[in-house]
Structures are given as structure tokens and as C-alpha cells.
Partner chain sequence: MALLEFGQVAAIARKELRERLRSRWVLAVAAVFTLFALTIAYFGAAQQGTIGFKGIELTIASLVSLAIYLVPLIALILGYDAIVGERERGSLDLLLSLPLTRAELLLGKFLGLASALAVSTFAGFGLVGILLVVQGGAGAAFHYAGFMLSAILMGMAFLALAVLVSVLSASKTAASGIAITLWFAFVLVYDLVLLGVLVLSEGRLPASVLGAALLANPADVFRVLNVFSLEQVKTLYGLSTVAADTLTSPWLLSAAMLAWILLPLALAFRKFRRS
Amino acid sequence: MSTAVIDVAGVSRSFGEVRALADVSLCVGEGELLGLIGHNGAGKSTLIKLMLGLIAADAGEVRIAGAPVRGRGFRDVRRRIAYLPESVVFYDNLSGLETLEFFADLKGVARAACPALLDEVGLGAAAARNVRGYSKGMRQRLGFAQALLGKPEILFLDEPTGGLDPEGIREFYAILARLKSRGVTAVLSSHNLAQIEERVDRLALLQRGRLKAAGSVAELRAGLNLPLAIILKLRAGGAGAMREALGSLEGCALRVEDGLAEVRCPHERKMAVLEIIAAHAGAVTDIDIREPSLEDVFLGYAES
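Would you be able to provide this chain's structure on its own in the form predicted on its own?
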């Protein structure tokens, strides 16, 4: 991993009798996009607020760009950080442009940067409209625009695509990819596992306040050794040949119905299965290999 921009070391936090985080340690490298996943109440938002310095840890330490978040030096680092909370609230009587200009003044950013930012997040045509007339997705876009004011180097995004339609989600991740290419480091939490599976560098899975696992999707899959599925579309009369060829293969499970055969097998048996299928290619018209999804991985760790 590249130089650690975010370093969380042994952090714990409780709210009364509720243990929100317990001994969490995590590093995020420069230019890395880290996804935080976990059930509701797993501690994702609490961890983000600790990394922002909005709340204090009961134990452990958080450093951003080398500065402790509770130290004096963090004031300068904070200027390089942006945050998009899960629920964004604006003054309804201001237009989109006036809202962004308001935040630009607070951040000490030139107002001239606001129209281009609204265009970038897809709100250029609605810049003069009052925010009271914005949909939830439009408010989310406006929140993203205010987070991008001042060209931050570190982004914290809490459920950033809530309320966005498919086009808005695609545009959001396209912007995030451009920021990443410039070296911006980002941490985002999401409940939509399918959405982030191919878009983050690494994942951190929180369960009941503890870090259950961290790594790339491939690394998390390997840690569980979940079976993959090989789906075969069969020719007429091909079911018998597949049952005979694959039915007794050690460590694998075969299901045949409605002209399809599904073989579930460990990764280490994949080539053996494919060799058998190739030897009976006349019985097959199509093949699809499906790796365990991020949802499968998430549930596997949650139940382990």
C-alpha cells in the first residue's frame, strides 16, 4: 500500500452502554478508495466521525496525513478534508447556486468556482432553482458539490449515492474516479454492495463495532474460500451426459433442471471441472462462470 494518509490505531468508542467501536485498526493509502460496509449499527458512521475529529475516541488514536485528529496540527489538515454526510440539509429559500456560494464563503473558496461544480454534478440547469424544489437525488448532488469545493485531498462520504438514480450513480463514480486519478484519497460507506464491488480498491467490513475483515474483494473471497458457480446451458439430451460426467466429482455439487446445469465447486477444482466440460462440449451450448458476489462474501464473514 502507498503512504498511509489515514491511520486508525486501536480505536474504541462507546455511547453509554452501547459499544459502537471496539479496538479498530485500519490504514488507507494515498489515492486509495476504501469502502466501509456493514449492517446498520455496525459502526460505519461512528468511524467516519472519529476520522473527521467530530467525536473523540475513548481509546486509541486516529491520524490524518500524520496529524492526530485531536491535536493542534489537525486544524491545517482539516482544510484538505471534505465530508458528505448521509443526510444533507440546506436552506430551502436559497437557490442551488446561492447554497454553493454560501459554502464557498465558509470555506474561503472563490465563488467563481461554483457554476462549474454545479455543472460537474449535473445541476447546471437547476442552479437558479430554489432548493425547496430539489428532489432527494438533486440535494445529494448539491451535497457532493459542496464537498468538492476547494479541491479537497481527502474525502469522507457517508452513503453518498442515497436517492440518486442510475445515471446519477454512474456520474458520481465517474467523478470519484477522476479525483482518484489525481491522488485524492476517499473513504465511503455504503449498503449497496453490488454498486461498490467493482469500484473500490479495498473494503473494510465492520460487524458490531469490530473490524471483521479488510482487503480487496479478491482477498476477502480467498479468505472464505467460497465456492464458485459454473452455469451450463445444455443441448437437448445433454443432461444425462453432464450428470454422468460431473455428478460424482469430489468436492462439487451438481444441479440439473430446465436445460441448465449448475456446478458449485471450490476454486482449486475449477480447472478439473472445466476439463471435464470441454471433453463433453457437444452437450453444452453456453457456459458462465460466476465468482461469489460481494453480498456472498459479506454474509460469509457476518455468519463466521
Given for the second form:
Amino acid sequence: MSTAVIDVAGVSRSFGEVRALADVSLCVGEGELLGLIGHNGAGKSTLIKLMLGLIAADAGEVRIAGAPVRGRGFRDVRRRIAYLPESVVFYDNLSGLETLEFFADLKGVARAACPALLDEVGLGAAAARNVRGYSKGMRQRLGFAQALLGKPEILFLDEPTGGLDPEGIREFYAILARLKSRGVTAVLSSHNLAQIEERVDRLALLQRGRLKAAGSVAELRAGLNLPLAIILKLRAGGAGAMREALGSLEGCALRVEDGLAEVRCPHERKMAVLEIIAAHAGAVTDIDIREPSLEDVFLGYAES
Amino acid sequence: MALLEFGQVAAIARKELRERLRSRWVLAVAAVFTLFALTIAYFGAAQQGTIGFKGIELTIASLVSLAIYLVPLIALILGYDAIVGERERGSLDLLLSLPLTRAELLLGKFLGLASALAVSTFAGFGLVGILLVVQGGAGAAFHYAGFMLSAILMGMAFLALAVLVSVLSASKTAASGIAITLWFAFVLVYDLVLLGVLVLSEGRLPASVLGAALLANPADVFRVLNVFSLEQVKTLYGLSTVAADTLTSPWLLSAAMLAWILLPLALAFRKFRRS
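Since the one above is the form predicted on its own, can you give the form predicted together with the partner chain too?
Let's see the whole complex now, leading with the same chain.
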């Protein structure tokens, strides 16, 4: 991994009797996009708030760009970071442009940059309208524009696509990809596993405040060694032949139903299964091989 | 690095003022002040059998009674959600993730809201002021300016209390309840209790104790500040005849008012910094 821009070391945090985070350690390298996944209440938002220095850890330490987040010198680091909370309601009586100019003032960014940013997130036409009339998706876009002010080097995005329509989600990830190509480091929390699977470099899986696993999607899959699924579409009368050929295969599970056969087998048996299927090709009209989904991986770690 | 970056404070303050101007809050409050001030200034002497604009001193005495009810209420309503409102909206975390300290946010909020209150007060009481100055000349202008300034200071004291409530409260609902309770306590109940104590003690309450008791309520500080500056009005107020002479010092009264602004703000900052 490249130099750690975000370094979380043994962090714990409780709210009264509720332990929100327990001894979490992880690093995010420069230019890396880390996805935080976990059930509701797993500790994702708490971890992001700790990373931003918004709340103090009961134990452990968080450093961003080498500076402790609760230290006096962190104000300078704040000029290089940006945050988009899970749900933020802006100021109803200000227009989108005025809202962005307000944040530009606080970030020390020239107001002249605001109209172009609103265009970039698709709010150019609504810039003069009061935020009161914005939809949830438009508010989320405004929040994203706010996060992009001042060309931040480190982004913290908490459920950033909530409320966005499919086009908005696509545009959001396109912008995020551009930022990543520029070397921006980002931490992104999401419930939508399918959405982030292809887009993050690494995932950190939180459950009940504990870091259950961290790594690339491939590493996480390999760590569990979940079976892959081979789905066969059968010709009429082909079910019997498949049951006979695959039914007693060691380490594999076969299910035949409604003209479909599903074989679940470990990765190392994949070729052996495919050879058997090839030998009975006459019984099959189509084949699909499915790797365990991120959801399977997530559930696998959660249950482990 | 500076403890406070005034550019950040000014950015927050500008936003607060702009929001109140845009929501027509300032206009509405100014209109309420104008309506009540004109009515009271014109009909204030009706009990004595006359109507119309009377002398500056009696008019100010009537307006003091009005301001004591209205200004604290409006200041408390203005400030009770300053922090807890941002927290409930989800924007507090966003603001604190910026290069902005809690002290800058708190001070910016206070100054922005105080500006909105000051603009409303000047605009609201200004029309009556103009009418009185036309009738009474420069002397009237001096007294009336003092009245308006002290009304704004009283508003700032209650605004500081509202900001403290906003920092301490877990929800906007709780904050509004506490703010209204404070208004009842300081504006309605306090003087009644004080009068009750005076009556029960048959007037034997030491003047210094009474003076201290009056200084312990910003609404009374405002009342005394205005009453003691106007000879004709002194006689209208029972309390002024039994209060200590030291209370006539505008410096002491101003210092007390300033303390009523700074202490709640300091407590709010202390609590906010630890939250």
C-alpha cells in the first residue's frame, strides 16, 4: 500500500452503554478509495466522524495526513479534506448558489468557482432557486458540490448516493472516478454493495462496531472461499442426465428445479465440474458461472 | 495560528443575517415593534385622559414596558435553535468538518442573530423615534437612542441565554420549552417574586440586596437603566424609590448588561467545546 493518508489505530468509542466501535484499526493509502460496508448501526458513520475529528475516541488514535485529528494543528488539514454527511438539510431560505458561496467562504475558496461546480453536479439551472424547493436528490447534489469545493485531497462520503436517481448515481461515480484519477483519497460508506463493488479499491466490513475484514473484493472472497455457482439451463429431459452426472460429485451441491440446475462448488473443483458438463453438453442449452456476490461475502463474514 | 479567524466568524454571521432577512423575519419583527410602539406612544397616556404623542420621558417609560415583554421573547425565539437546530438538520457535523472552530461558529451565530435583532429593533422603534425627535429635538434623540441601544443590549443578553439553551438542549423541542420557561421566569415571575419579598419584609429588605436582585435579571437591568436616566419617570416606578443609589450608575448597569451577554456565551462555548 502507498503512504497511509488515513491511519486509524485501535480506536474504540461508546455512547453510554452502547459500544459503537471496538478496537478498530485500518489504513487508507494515498489515492485509494476505501468502501465502508456494514449493517445499520455497524459503526460506519461513527468511524467517519472519528476520522474527521468530530467526536473523540475513548481509546486509540486517528491521524490524517500525519496529524492527530483532535490536535490543534488539524485545522490546516481540514482545508485539504471534504465531507458529505449521510443526510444534510441545507438552509431553506438561501439559493443553491448562495449556499455554495457560504461554504466557499468558510473553505477559503473563491466564490467564482461556485457556478461551474453547480454545473458539474447538474444544478446549474437551479442555482438561483431557494434550497427550500430542492428535491432530496438535488440537495444531495448540492452537498456533493460543497464537498468538491477547493479541490480536496481527502474525501469522506457517508452514503453519498442516497436519494439520487440512477442518472445521478452514474454521474456521481463518474465524478468520483475523475477525482480518483487525480490522486484523491476517499472513504465511502454505503449499503448498496452492488453499487460500490466495482468502484472501490478495498473494502472494510464493520459489524457491531468491530472490523470483521478488510481488503480488496478478491481478497475478501478468497478469505472466505465461498462456493461459486454454475447455473445450467436444461433441455427437456436433461434433468435426469445432470442428476446422474453431478449428483454425487464430492464437495459440490446440486439443485435441479424448473428446467434449471445449479451446482455449487469450490473454486478448485470448477474445471472438473465444467468437464463433466461438457461431456453432457447435449442436455444443456445455456450456462452461467457466478462468483459469490459481495452480498454473499458480506453475509459470510457477518455470520462468521 | 489565531484562536479566532474573524473571516470565519464573519462568514457565519453574514449567513445568519442573510437568512433572517430573506425569510422576512427581520421585516416581520420590525413591523410588530412599529405597530406596538406607535400604538403605545400614541395611547400611552390614555389612563390620564389624553391621547397623542406626549413628552419623551413618558413615551420612553411606556415603550420600556413594551420592550421588556417583546424583546426578550423575540431574542429567545431567534436563538433557541442556533446550535441544536444545526444538529437536528445534520449540518452541524458538516460545518465542524470545515476549517472552522466551535468558538468561531458560536460567535458567528451570535453576532449574525444579534445583527438581525438590532436591525429589527432600530427599524421597529425608529419611526416613533423620528416622530419624537421632530417634537422634542436633540435631547429627545439622545434619550431615545439610549433606549434603543439598551433594548438591543437586553435583546443580546436574552439571545446569549438562548444560545446557551441551544447548546445544552438535546432537541429543538426541549430548547423551545426551556426558552419559553426562561421568558416567563425573567419577565413575568421574577419581579412578582421580588415584589412579594418586598411586601413580606415590609420594606426592610436592604437596598443593596434589592439592587443586587435587580442586577440578577437582564430585563430589570434594562428597566432600571432607562428609568434612572429619566427624572420624570423615576417617580412612576415604585422599585426605583427603594433601590440603592449605586444603581443609578450607568456604568454599573452597562457592566451588568455586558456580563449578562458574555457569561452565557462563555458557558455556551465551554459546553460546546466539550460536546
